[in-house]
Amino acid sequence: MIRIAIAGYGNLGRGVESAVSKCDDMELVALFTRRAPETVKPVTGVPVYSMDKACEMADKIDVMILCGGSAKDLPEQTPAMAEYFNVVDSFDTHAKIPEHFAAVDAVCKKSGKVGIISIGWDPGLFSLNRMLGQAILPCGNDYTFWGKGVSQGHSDAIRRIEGVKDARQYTIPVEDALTKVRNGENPELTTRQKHTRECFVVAEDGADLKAIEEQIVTMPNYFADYDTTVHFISEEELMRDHKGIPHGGMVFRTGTTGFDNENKHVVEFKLTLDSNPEFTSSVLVAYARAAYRLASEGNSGCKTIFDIAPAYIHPASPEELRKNLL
């Protein structure tokens, strides 16, 4: 059985600590928290600890899932877990990812453990779609779309800003450039072309209201290049209307085969979510499982999705997939 920990007890680590209980090959070990360890009530009971007794358990644990925020915990969190375990994190701040993947890869290489970052659906699945798209069809183009849908990422970030008590950020593709793209007619957009974002946020009593509206629509890598609505509403009508987490989205490559470029194909892969969250912690776990393998092997170092074989992820054996799904 490959030992699970869990590090943070929000929507993403309840999706874990439900993926895990799903898997036969695993099982869940510990959860660790920032919060007083006695408030924290898992479904499945597993024992609960201070987080800075995490490198304590080092030997009781095989892998560690890391479910913080990528805005202010993963950049500290998943390195500083990597000295001790080997970890899994879904961070997903696209323009930072290669200064953290540098950040976990030196500790992971002193430490002698797997570190695997921003895995979920994107960074994750929709990466690895958009790599194959460009290896199948050099002469195209990537279009990806996400929503509607709302974002784990861009509502923790909005949270972690002086004055707000809680929030939803819905990401919202426009129709009539995904429509351009379905028909194939390789439209140039740019990001503000493709997507608006809408925030319903709850603030503190006595808060500057449009200080924090200032501070969302001019955040760098989240809102400052989209068309930004802001919503104050009350606590009431956030847990009425916004209470679920549903996401999903597109990845497409569209290009031309034949020597003069004469057939064209449109390639999608979609998902249809209804929990954002649940979804992304399945994927965190199946990659727990590849962190397991390539340590069991002697690999070390932080790996992305591309590095990582689909085999890794499965837990049939190599030949149990070639019989069954080749």
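These numbers were taken from a predicted model, which means no experiment stands behind them. Numbering follows the first chain given and starts at 1. Rigid core here is just the name for the largest C-alpha set that superposes within 1.5 Å across the two forms. What changes on going to the form predicted in complex with another copy of the chain:
- The Cα position of residue 153 differs by 2 Å or more between these two forms after fitting on the rigid core.
- Once both forms are fitted on their rigid core, the CA atom of residue 134 lies less than 2 Å apart between these two forms.
- After superposing the rigid core, the Cα of residue 178 is displaced by 2 Å or more between these two forms.
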Given for the second form:
Protein chains: 2
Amino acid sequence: MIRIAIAGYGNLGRGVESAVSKCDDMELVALFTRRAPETVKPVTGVPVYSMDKACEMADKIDVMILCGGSAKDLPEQTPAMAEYFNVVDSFDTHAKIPEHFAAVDAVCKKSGKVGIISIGWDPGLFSLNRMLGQAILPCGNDYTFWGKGVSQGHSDAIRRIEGVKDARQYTIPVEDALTKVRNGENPELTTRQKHTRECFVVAEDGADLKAIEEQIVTMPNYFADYDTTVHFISEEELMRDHKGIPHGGMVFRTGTTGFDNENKHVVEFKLTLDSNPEFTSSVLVAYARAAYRLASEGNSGCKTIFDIAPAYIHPASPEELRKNLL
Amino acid sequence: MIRIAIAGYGNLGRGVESAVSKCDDMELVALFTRRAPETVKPVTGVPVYSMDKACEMADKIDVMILCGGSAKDLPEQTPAMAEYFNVVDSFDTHAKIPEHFAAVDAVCKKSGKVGIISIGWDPGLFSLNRMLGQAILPCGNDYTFWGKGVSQGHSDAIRRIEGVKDARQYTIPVEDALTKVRNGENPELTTRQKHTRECFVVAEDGADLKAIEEQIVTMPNYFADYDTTVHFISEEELMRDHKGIPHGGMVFRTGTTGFDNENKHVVEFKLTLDSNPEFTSSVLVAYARAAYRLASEGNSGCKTIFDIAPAYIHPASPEELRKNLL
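Return the structure block for the form predicted in complex with another copy of the chain; the form predicted on its own was the one displayed.
Now the complete complex, all chains and molecules, led by this one.
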């Protein structure tokens, strides 16, 4: 049994707790939190410890799955934990991945542990598909679309506007753009042509709705470059119709082959997810299996989804995989 | 530059010839054939040699890409070539993969070469997606659909019927089945419910069309278990409308997460290919890069798409991949 621990118990941590329970070759042995341990009540009843006690349990845990946020938690926690454990995280600040990789790699090289970073679906499975597509069809274009799904960052941005009580923002791919890409037309698409944004906003009593809407649709970086629609709804409606955290999207590679580039090909990888954090957690847990196996074979250092032979994430043996899945 | 050679110059060999020409880090140095070399005229003018001269060129070639058929050529040629070269093939007789793997592995272990087998899209990218899907969503089902595309084996079966001059058979996924799978309904599907078969047949003058149609639709293994439609067309129509070799299909993993399996997820990988052999060739060439790199690092033995870290197939460095694609 692979002994798994979780650091951080939010949506992602709960997702990992559930995903581990579905794996016959794993057991969840500890949960670490920065809160007072007695205030955290995991669904499975796994023991809860203070985060700073983790280093005392190095010999009881095979893989630590980091479930904190990319902005503040993971840049500190992943390297810190990699001193004692094989680690897996979902670090998703794309621009800072090289820096995070270097930090985790330096620690892992010293500690002899395996660190797998930026696991999930983007970064993660989407990255893998962008990479495979480019390698196989060097003459071509790739496209990534996100949604329909809830963007946490954009929802938070709306909540910071005065007079807004709560909000939920959906990112939606533009159907016409998808059609052009699927037809292999290789369109050049602006930000506005790829996605629209739909906002469901609960306003405070007596708030100036016109002013809120204006502030949303003109907000730089977040909304100004998109066609954005704003719906004001009641708190009850928000809870009833928008409490899920669905997401997903598509990665396309469209390219040509033949001496005259006469043959077109479209490769599409599509995710439709009821729960963004639970799916991300499921990918993390599969790659925790890889971390364990890689470490067992004597590997160390930081790795990404690009560096790991796929067989490492599946519980079956190489023989079974070849026989049943190839 | 990675020095590539091709063994066998049919549709697949021509596809490899074209695909290599699109890779800046590769050069095609030789083509081997069982025909009289002077009768083979490659598009690029690459030197053509008799197949039995290959062993004399072991130090001039980094990777040999085998482009013969799975029924008779590859079971002999891949192990034979692996004595002298790193090899890549597209062996696609699913039931015999373990046997083929063992044969290639035994030779590679002795010769110190890398052999990568069963590369393409099925087996190949489809296998990879079946495997990833199972590993990430252990509670779920997978589905593979093929088409719309030309099945060479089924077209050949029709051509063997008396009175048939030529034929083309398309495998077509059933739209209703796809919809159910995409909706996460986890349907149980019979052979007939998954695919239909459409046949375009050129009959000899005066042939008994009714008898031909009856022989097709009742043919065991090939057509009896499917809803099959037969169209008789002229030779001109066949050449005009059906000369391409399109194919493709979809791999789905549909599964649930959450303690009560309350969240559904659908993972879909879809290929729409104008040319089945040219796309397969493009995958072979990308994995030839992996064979070269793995061998350069001192690896040997037989590998499949499951055993190879994805970064090995992309020309960019790990640093560039992390920066630009993760």
